[in-house]
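There is one chain below, alone, in structure tokens, taken in the form predicted on its own.
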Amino acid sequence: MNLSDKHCLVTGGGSGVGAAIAVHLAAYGANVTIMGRREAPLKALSEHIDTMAYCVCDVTSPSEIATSLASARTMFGTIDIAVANAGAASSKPFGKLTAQDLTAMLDVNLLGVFHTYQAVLPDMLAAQWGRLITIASTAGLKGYGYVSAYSAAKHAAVGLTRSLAIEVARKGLTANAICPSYVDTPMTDRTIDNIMAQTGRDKQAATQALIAGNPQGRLIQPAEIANTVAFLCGDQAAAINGQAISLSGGEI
């Protein structure tokens, strides 16, 4: 597969899953713009890849997205592929949740996707080709205890993606969500640390508690998500639209 004529946007692209996706797409020849709130990791990732640029941007701000995309288009042209990867997670018993906790999860995990897609959609509609890929979670397909705000936001992101897919289906675009279970990233490390602090378990026991729901008994690797993104970008995936693809070892 050759993506040398494509400009790919990856939000939350400085580390973890986003970084893996960005590097993978660049390896297929794409021009890649990564966005995130912290400049240091964005700069470190992009400075050794000629076809990668970065913009410091908070996806909860439509004005920051507009400014960043203006810069990105100047360098690489209009956006062909958008990977809405930026996200955040928090854990708290439902009875202790506040409206602010829920809003915080919705701002990043739902509105971040919404703002990103609204900003890039005109480019894709004009070209009559595009790929919109939401990095969601199995928490967008089922419920988990102690993450009801996060799960609600991811369910909403999946619903948005599925609905958008219907609108763009006859316009040369596809919209899909990828829903991994726990991934081997710093975000999951923080979840493990939280389990250790709350339960007194050691790291091995805390990790086992997380992966117990995965029939393969392991964490998902960022490269597995990046490979799925790349597949969805190719013409061989033109008929895959409106799907929530579970990467969970068979959990769901």
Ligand SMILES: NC(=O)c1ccc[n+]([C@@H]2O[C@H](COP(=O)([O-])OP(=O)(O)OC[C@H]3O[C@@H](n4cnc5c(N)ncnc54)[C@H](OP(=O)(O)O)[C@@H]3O)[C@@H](O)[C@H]2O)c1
The other form holds:
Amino acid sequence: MNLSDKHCLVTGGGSGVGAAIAVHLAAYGANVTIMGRREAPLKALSEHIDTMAYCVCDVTSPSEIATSLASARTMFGTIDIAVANAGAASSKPFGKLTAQDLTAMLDVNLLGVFHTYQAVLPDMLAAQWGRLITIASTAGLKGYGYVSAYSAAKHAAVGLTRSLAIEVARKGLTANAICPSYVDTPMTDRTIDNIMAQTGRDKQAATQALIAGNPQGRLIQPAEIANTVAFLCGDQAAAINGQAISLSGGEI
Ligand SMILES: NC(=O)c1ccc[n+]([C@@H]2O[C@H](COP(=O)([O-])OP(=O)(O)OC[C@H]3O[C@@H](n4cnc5c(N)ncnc54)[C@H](OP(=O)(O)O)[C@@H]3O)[C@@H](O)[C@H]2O)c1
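Show the form predicted together with the named molecule, please, because up to now only the form predicted on its own has appeared in this conversation.
All chains and molecules follow, beginning with the one already shown.
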């Protein structure tokens, strides 16, 4: 596959899953713009790849997205592929959850996707071609204890993606969600640290508690998500629309 005529936006592209996706798409020849709030990881990833640029941008702010995209378009042209990957997770028992906790999860995991897609949609509609890819979670397809706010936001992101897919279906665009179970990234490292702090378990036992839900008994690798994104970008994936693709070793 050759993506050298495509400009891909990857939100949260400075670390973890987003970084793997950005590097993978660049390897297929794409021009890639990565976004995040911290400059250091964005700069470190992009400085050795000629076809990658970065914008410091908080995806919960539509005005920051608009400013960032204006500069990204100057560099690489209009956006063809948007990977709404930026996200955050928090955990609390439901009884201790506050409305602010829920709002914080919705802000980044749902409104971040919403603002990103609203900003790139005109480019794709004008081109009559586009790929909108949401990095959701198995928590967007089923419930898990202690993450009801995160799970609610990810279910909502899946619903947004599925509905948008219907609206753009005859316009050359597809919209799909990818739903991984626990992935080997800094976010999961923080979850493991949290389990250790809450339960007194050691790192191995805390990790085991996470991977027990995956029938393959392992963490998903960021490269596996990047491969799925690249597949969805190809013209051979044009019929895949409105799907929530589980990458979970058979958990769901
Ligand atoms: N790790 C897992 O087990 C797992 C499982 C299923 C789904 N996911 C999803 O996969 C995606 C990537 O997560 P990850 O595991 O790679 O975690 P990660 O390493 O913590 O990466 C999250 C990225 O999102 C960026 N980000 C967070 N809030 C942002 C905001 N408001 N505006 C712009 N960028 C923001 C972060 O950069 P800054 O902090 O610099 O902004 C960071 O680069 C998330 O949507 C996550 O929910 C992860």
